[in-house]
Structures are given as structure tokens and as C-alpha cells.
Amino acid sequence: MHIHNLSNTPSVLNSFVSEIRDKSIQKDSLRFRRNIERIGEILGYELSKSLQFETHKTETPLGVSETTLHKKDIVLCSILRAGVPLHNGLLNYFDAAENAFISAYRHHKHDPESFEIVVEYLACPSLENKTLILADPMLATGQSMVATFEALKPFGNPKEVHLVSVIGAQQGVDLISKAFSNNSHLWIAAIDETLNDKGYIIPGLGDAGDLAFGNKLQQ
């Protein structure tokens, strides 16, 4: 897998990023959601850059022009419900892509430190020969990104995979190194070193569903 860890380098992103982190900022759930979605447009625009392009002609009113765009065979898919603004963010950027949802969350059978996966709810268009972006703001334990591909393959082969994540730690990150291919690609604003005995990362920023949309209700 390619990893591409924007924070390597210095640039406007870091202080998106740092503003989600400040538990005084971030209680402000609109501006936390902007800030996800700029960091989405950041992620998207550096993704761009290695996708594949074609030659496309422009009438214009004086004449014609001639420039290179990306082939629009796209497929965003993103987790609910934290993945809702990153997919915002993508969205704004690759405005011609078809879209996917699916629900994947934790559940915690006997130990609260312990859990599965579990995917419900799943909508997409077919993913045969086409672009899959696979959105997830917070890349913990790595195991919805994995569970989330596996939900997927029954609509088709994508011919490239391109992961896209906020904050994510390095035990997720060496995760899915190993469940995807070679030529998968990693789009990432930060990486911090570790995860707490319930699997969050540390620092990391707290739940980002919550901070998004406010608590889960209790069942």
C-alpha cells in the first residue's frame, strides 16, 4: 500500500487538523463539521493528482481549448455517520462521482474493550473497473476499513482502491497495509502513535460522530 501522510509536510491542513484536536474548539459541531469537510477537499485534491487522465476538448465563445481531466469513473463511499462531512468535502471536489453508503459499528458482545464490526446498512452502484474511494475520518483499529471492502466486493472489482482517512494511529494504518493490495493508496492528514485499552486513538481528537452530529442515543 502507498501511504501518503500529509502532515509529513507543513501546509494549511495542520491547522484544520489542530482545530479538531482542541476540545474548546471542536465543541462548536457546525465548525467541526467545516473543518472535516476543508480537510475532505484537501485529502481530495491531493488524491486527484495520481488518478487517471484524458485529453478533453472546451468549445469556448473564441475557440477551442484543450486540457487534461480525470476520467469520471469514480465511486465515493463513505462509513455513517462520521464519514458524512469527509464525503462532503470529497464530494465538493469530485462532484461527478456516484455514491455509496454503509453503516459499520462497534458492538461490544460481553468486554467493553472488546468488539466486532457489524455492517448493516449498504447502497452502491456497481464498482466493476472503476475508481473506489473509501472514506472513514477516524482510522482506529483499521477493522471498519477492512470490513467495509469485504461488504463491498459482491458489486464488482474496483481497478484501484484509494483509502482516505482524517486522523488515523499506526496499528490501524499497518492493519490495513496488510488487507489491501500493493497498489492501494492511503490518503491521510495525521498519524498518531497509538491506541488506549478501548481502542481510540491517542491523542487523536474523541468520537467524531459525536462531535459531528451529537451522541448516539442509548438502546
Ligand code: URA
Given for the second form:
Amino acid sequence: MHIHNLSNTPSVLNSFVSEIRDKSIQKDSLRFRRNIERIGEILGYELSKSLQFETHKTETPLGVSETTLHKKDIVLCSILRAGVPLHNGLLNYFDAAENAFISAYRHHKHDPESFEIVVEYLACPSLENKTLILADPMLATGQSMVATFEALKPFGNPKEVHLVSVIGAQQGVDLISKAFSNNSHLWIAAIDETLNDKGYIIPGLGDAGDLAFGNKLQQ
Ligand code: URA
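Give me the form predicted in complex with the ligand now, not the form predicted on its own.
Below, the chain from earlier opens the complete complex, with every other chain and molecule after it.
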């Protein structure tokens, strides 16, 4: 897997990541969602440089402009619910993309420190020979990405796979590096040190879904 950790090159992206982490700024959910969306736009822009391009002629009022445009074969898949603002950011740039949504959540049976990933709702177009972008803002254990990819298999074999995350833990990055093929890509804004007992990224930012959409009752 090709890992593109964008924090290795300091840029304006770091300001948005710093704001979503900051415990006073992140409480403003409108700003939190917009910052995640802005991060999605930047990750999408960086990712776009690795897509396949083809020559295109555009007729202007005064002549013909020849340029290269990326192939319009993208399926953008996000994991509900935390993935929605990241999805919006990516869709702002890949506005012709087809879209897929999947729900994946951590089901704690008895022990609050152990869980399994349950995949339920899934709506997806054909993935056969398409460019799949799979977005999950928090790459903690990596199990959601792997479970989601498994659930997408009946929809066809994508020709390229790009995973997009905002913050990851090294453990999650290691897991998906093993689970995904060598020619897939991870585009990520920051990789943190570790996970706590409950599987939250440390230092991370807390619960991305709650910060974007409000607290949920744990089941
Ligand atoms: N999901 C989150 O929202 N935050 C984490 O730290 C890990 C998973």
C-alpha cells in the first residue's frame, strides 16, 4: 500500500487538523463539519494527481483549449455517519462521482474494551473496473475499513482503490497495509501514536461522529 501522510509536508491542512483536535474549537459543530469537509477537499486534490487522465478538447467562445481531465469513473463510498462531512468535501471536487454509503458500527457485546464491526445498510453502484474511493475519517483499528471493503466485494472488482482518512493510529495503518493490495493508496492528514483501551485514537480528537452530529446513546 502507498501511504501518503500529508502532515509530512507542512501546509494549510495542518491548521484545519489542529482546529478539529482543539477541545474548545471542535465544540462548534458547524466549524467541525466544515473543517472535515475542507480536509476532504485537500485530500481529494492530492489524490487526484494519481488518477488516470485523458486528453479533452474544450470549445471556448474564441477557440479550442486542449487539456487533460481525469477519467469520470469514480465511486465515492463513505462509512456512516462520521464519514458524511468527509464525503461532502471529496464530492465537492469529484462532483461527477457515483456514490455509495455503508453503515458500520462497533458492537460491544459485554466487554466495553472489545467489539466487533457490524455492517448493516449498504447502497452501492457497480464497482467493476471503477476507481473506488473509500472514506472513513478516523482510521483507528482499521477494522471498519476492512469490513467495509469485504462488504463491497459483491459489487465488482475496482481497478484502483484509494482510502481516505483524516486521522489514523499507526495500528490501523498497519492493519490496512496488510489487508489491502500493494497498489492501493491511503491518503491521510495525520497519523497518531496509539489507541486507548476503548479503541479511540490518542491524541486524536474524540468521537468524530458525535462532534459532527451530536451525542448518540451507546447500545
Ligand atoms: N472513531 C472516532 O470517532 N474517534 C476515534 O478516535 C476512533 C474512532
